[in-house]
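Shown here is one chain on its own, the form predicted alone, set out as structure tokens.
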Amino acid sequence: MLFKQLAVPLASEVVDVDLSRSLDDDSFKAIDEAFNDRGVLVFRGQQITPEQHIRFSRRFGELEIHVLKQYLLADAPEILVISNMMKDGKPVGIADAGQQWHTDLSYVEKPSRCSILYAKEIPAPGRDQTYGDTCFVSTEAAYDSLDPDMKAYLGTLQAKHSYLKRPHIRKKLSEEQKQAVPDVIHPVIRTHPVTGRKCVYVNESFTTEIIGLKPDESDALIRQLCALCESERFMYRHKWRVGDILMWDNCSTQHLAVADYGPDQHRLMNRTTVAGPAVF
């Protein structure tokens, strides 16, 4: 098993590993250490069942069940379906998942440790273009780029996160689902629970305000921090292939699904989410 660096601040490809098989302890330890260090890992050419996907994911911790239960696999609710495909006039999965910069589940008290996404079908590439890429940025690298005074100031602040920030999401939820995701408050600068590194923990999808600041000051600081985190100098852009498995750290990274394909360009992916600790 080898690790091939894909970008300077984050992301490595794991070479010569078959995730349809159980990993021995040494192999898992190597993958886990690389994941904590690199934030994003890519496994190419995989063929796994939902059961194998769940088994691999559980090596990293307890699995979570997404609030949008209508898009879970019926016989494997640990798996959330992400797709623009339709069946019997109904969507088979979430069609617009991740099309703004975000980190998964920052809107809950204990956000997920990581997400593990398996590509079953992707839009066919053109001659000079792929479709449906996913971009990742290192929020560790973004934090490291700040001057000492700004680091100290941000370290005193907290921010509110809300799943209901986006109106189109709000419309899809029942009252019971809305009550299951109340607003939460997290530090603006988060400490990675394994490495101890500092990360900017503000994103455009779910962060609604900086606590204690006037609305215009809060909005301006959120925009400033989001622009910093989304900079191309901290970025890895993943060009999907069928059979890719990609996992990302929801503390040290943010990501964006590029929505540059049409309804007839089918995309079908399965995602598990591993539970994480409270933010500090």
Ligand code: OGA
The other form holds:
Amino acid sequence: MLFKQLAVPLASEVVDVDLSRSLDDDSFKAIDEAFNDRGVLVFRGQQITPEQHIRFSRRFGELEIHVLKQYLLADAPEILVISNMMKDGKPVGIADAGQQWHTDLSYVEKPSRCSILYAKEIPAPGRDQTYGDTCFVSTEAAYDSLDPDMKAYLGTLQAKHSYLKRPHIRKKLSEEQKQAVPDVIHPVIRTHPVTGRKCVYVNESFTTEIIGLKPDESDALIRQLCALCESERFMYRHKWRVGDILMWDNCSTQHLAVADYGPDQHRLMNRTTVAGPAVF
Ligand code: OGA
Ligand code: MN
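The form predicted in complex with this ligand is what I want next, because the block you gave corresponds to the form predicted alone; please supply it.
What follows is the entire complex, opening with the chain shown before.
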């Protein structure tokens, strides 16, 4: 097994691993350590069943069952389908999994540790250009770039996160689904549960308010922190191939799905979501 660095502050490719087989403890430990350190890992050329995807994901923790029940695989509800495809007049998965910068499930008390996405179909394969790339940034590198006074100030603040900040999500949810995701409050700077490194934990999709600031100051600070996190110097852009498995850390990174393809260009991904601890 070999690790190849893909960008400077984050992301490595793991070469020579077949994730359809169960990993021995030493291989898992090496992957787990690289993952905590690099925030994003990419495995190319994989061919896995839902069961194998679930088995690999469970090595990292308990799996979550997503609130959007209509997009879970019927015989494997740990798998959430992300797709723009239709079957019998109905979408087979979530078409917009996150076209704004975000980190998964920051709107719950215990956001997921990581998400693991497997590419089954990608838009217009075989062309020079790729479509439906996913971009990642390091919120750890964003924190490290701040000056000491700003680090100290931000360390005193907390922010509100709401799933309902995304209007298209709000429209789709039933009252019951809405009640299952009440707003939560997290520190603006969070500590990585394994490495102890500090990360900026404010994102464009779900952070609605910095507690204790006037609305215009709160909005301005959210904008400033999002702009910092989203900067190119902290970024890795993944160009998908069928058979890629990609996993990302939901504390030390943020991500965004690039929506540059049409409804006839099919994209189909299976995702598992690994549970994480309360934010601190
Ligand atoms: C997700 C997500 C990005 C993509 O699954 O959480 O943001 O490119 N997906 O599909
Ligand atoms: Mn996401």
